[in-house]
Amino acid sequence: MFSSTFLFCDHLTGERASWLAAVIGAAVGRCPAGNPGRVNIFLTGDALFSLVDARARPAWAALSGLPSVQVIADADELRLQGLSLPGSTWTPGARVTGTGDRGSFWGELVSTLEREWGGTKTAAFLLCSSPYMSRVPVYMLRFLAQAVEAGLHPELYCYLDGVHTLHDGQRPSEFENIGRGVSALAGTAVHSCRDPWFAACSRCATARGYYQMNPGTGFCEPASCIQDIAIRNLKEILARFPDRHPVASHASGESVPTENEKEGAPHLVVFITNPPYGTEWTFGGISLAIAAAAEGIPTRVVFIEDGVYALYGTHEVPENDRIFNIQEMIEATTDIDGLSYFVHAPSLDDRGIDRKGGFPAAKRVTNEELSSILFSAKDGSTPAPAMRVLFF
C-alpha cells in the first residue's frame, strides 16, 4: 500500500488532471480490497481554475469519488482568484481548507508529508520560477515557515528562473519582499535551532550573472547575492535527495510506501511537460534528471503533454544557435546506469503524431504503465521504493 500527496500551483490542464485521474485511478484499483491506497492532491494558486474548469470537472469529480482520494483547496488563493463561494459549477468532493487562518493550507499540507515520511526531520522546496513575475515564490516561503513551525529543518534548492531569489536589494512596490522573506525565514530557523540548508544551482546562477570570475583571485564568486542563500554545484543539491524526506515545487508529488516498506533512498521521476526549446524547462529537467541518476538516485524522465515534441521530428540546430539539440542529449544518456526515458502515448495520441523514428530511447507507456512508474509495488522481497516526482 502507499500514501501519496501532490502539490499543483500553476495552471493545471483538463489534459493533466485527466491522465492524472486515470493513473491514480489504476494505482488505487490495483490496491488490496479494504486497503486501498491514500491520495491526497493540494491544489493553490492558478490550479484552483480547475475546479471550475469544465475540461477538469469530469477528471475531479472521477478522483473525488473514490474514497481514498482528497482533494484539497487553499481558501485564501480561493478568495483571492474570486473562487471563494463553492456552487454548483464546483467540483463535488473538493475541500477547503484555510480560511480564517493562512497557515492552515500549508500547515495541513507540511503534517501530511511529515507524516507520510515517518520520522523525517526535513522539508524541502525545489524553487525553479522567479519571484514577482511568479507567486510560486511566495508559496514557498509559506511552505518553509509551516516546516519550520512544525519542527523541521527547512531547505531550499534554487534551480533555473528560481536563482532569481538570490538578487540582494530586493524593493519590490506591490509584492511581497522574497529576498527579505527568505532572510527573515533562515533568521526563524536558526532562532528555533532548525538549521537552513538554502542553495541555488551554480550553472543557473552563472548564466544569470550571479556567480562571477574574479580576477584578482582566479575564482567564482557570488555578486549582488543575498549571505542566506549559498551558490553550490547542482551535484551537491541532489546529495540531499537520497535523504528520506519531501521536496515540495510549484507541481510535485510522491508516493511512499507505507507500513514496514519505509526503506532504501527514494527514486525519481521527471515529468517533462514543455515544448523543448522555447523555453529551459526542459533542458533544465532533463539535465537534473541525468546529474541525479549520476549520483546514483535511480531516475525516470517521461516525456508528456507537449513534453512530447520533444520526440517529434529530427530536430536541427542552427550552427550559430547555442543551444543543445535536446534530441541528442537524449540519445547520448541511454546508457547511464538507473537512468530511463519514457513517452506517454496518450498525450502523442491526442496530438495525432508519433515520436522520430519510434525513437527507441523512450518507451511509450500507457496510463495504466505510467501508474505502475508513479506507484511501484513490491518485487518479490524487494520493497517498494518511495517515488519523489517534479513536473518541469
The other form holds:
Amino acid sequence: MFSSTFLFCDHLTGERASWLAAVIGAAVGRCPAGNPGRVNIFLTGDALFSLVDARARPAWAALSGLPSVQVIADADELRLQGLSLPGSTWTPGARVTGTGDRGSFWGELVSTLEREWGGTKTAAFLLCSSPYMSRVPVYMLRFLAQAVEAGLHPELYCYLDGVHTLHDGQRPSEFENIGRGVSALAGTAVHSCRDPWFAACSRCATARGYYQMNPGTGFCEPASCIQDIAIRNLKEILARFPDRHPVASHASGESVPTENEKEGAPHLVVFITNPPYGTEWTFGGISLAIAAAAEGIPTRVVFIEDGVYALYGTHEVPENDRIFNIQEMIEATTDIDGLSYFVHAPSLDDRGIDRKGGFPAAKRVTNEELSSILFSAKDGSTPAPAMRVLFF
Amino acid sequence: MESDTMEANDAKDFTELTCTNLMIRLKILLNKVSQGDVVTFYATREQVDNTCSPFSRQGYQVSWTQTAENRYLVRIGR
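How about the form predicted in complex with the partner chain, since we already have the form predicted on its own?
Every component of the complex follows; first up is the chain already shown.
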C-alpha cells in the first residue's frame, strides 16, 4: 500500500497524462482489494489546460474513475486561465480547491504532503525556472509560504535557471517581485521560529555570473546576490535529500509506502523528458542524478517522452563545441553504485524509434514496469522505499 | 624538466568543474586512454580530495603537484 502525490505546474501533454494514467492504474491494480492506495494529483498553472485538452481527457477520465485517485485543480489559476470550472462532462472526478481563498490549494497540497511523510518538519521546493519568464517561482513562494504557515521549516533549492532568483535588485513593473518574496519568506520563517534553508547550486550560479572568482583569494564569492539564498555545491543540496520530507517542483511526485511512513531514506527517480542538447534540462537532470547516486541515494533515471532522443543514434560533439556528450556521460557512469538507467518503451514506439542493437546502458521498460519502479512493492521482509520523483 | 613543462602546458584546466562533472569528465577520458597513458589536468584542492583521489581505489595511478594557491597539476593513468 502506498500514498502518492504529484504536482504539475507546467504544460502537461496528452502523452504524459496517458502514461501517468497507465502507470498509476497498474499500481492501483496491484494493491490488495479494499486497500487500493491513495494518489493525489495537484494541477495548477499551465497544467490545468490538460483538463480541457481532448488529447488528455481520456487519460483524466480513466484516472478519475479510479476510486483511490483524486485530481485537484487550483481554482484561482482556473479563473486566471479563463477555464470554466470543470463540470462532470469533461473532467469527471476532478475537484476544484482554492475558490475565494488563495491559500487553500497550496494549503491542501502542504497538508497532504505533511500527512504522507508522517510528521515531517520540513517542506522543500526544487526551483529550476527563472522568475518572470516562468510563473513557477510564484508557485514556489505560495508553496513555501503555506509550509511556514503549517509550522514547517521551508527549504529552497535553486537549480539550473532557478538560480536567477538570487539576483539582487529585481524590480518587475508588472509581476510579483520574486527576490523580495524570498527575502520576506525567510523573514517570516525566522519570525515564526522556523529555520529557512535556501540554497542555489554553485555550478549553475557560476555559469550565470552570480558566483565569481576573487583573484586575490583564488575562491569564488557571490556577486549581485540577495543574502537570503546561500550558494552551495550540489553535493550539499543533495545532502538534504536523505531526510524524509517532501521536495516539490514544477513537475514532481512522490510515493510513500504506508507501512514505511517513518523509516528509511527516500530513493530518487529522475525523468528526462526533453531532447538532449537544446536546453540544459537533460544535462541538469542527469548531473543531479549522478551526484545523488554518488551521495549514496539510490537513483533511477528514466528517459521518457522527448527525453528518449538522448538515446537515439550516435552523438558526436564537434571539436570546437563545448558541451558534454550525453551518451558518453551515460555510458561512463553505468558503473556507479545505486545508479541505473531506463528508457520508456511506449515513448520510443510513439516516435518510431527502433533501438535494436543500440544503447544497452538503458533498460527498456513498459508502463507496467515503470509502475513497479515508482510504486515499489515490499520485498519479503524489506520494506519498500519511499520514492521522490523529479521531472527534467 | 622540459617534458614537465610541456605536460603542464598541455594540461586542461578543470578547476571550474563541479566535483560531479569532473568525475564524469574523467570517467569519459579514462575510458578512452590505453594502458600506460596518463590524463593530466589542473584541479583545485577540493577536487583533488573529493574526486581525483578516489580513482586510486579503482586501479588508477593518481598523483599531483601544487602549482599555485588552490591549483594542482593532477596526473591519472592506468
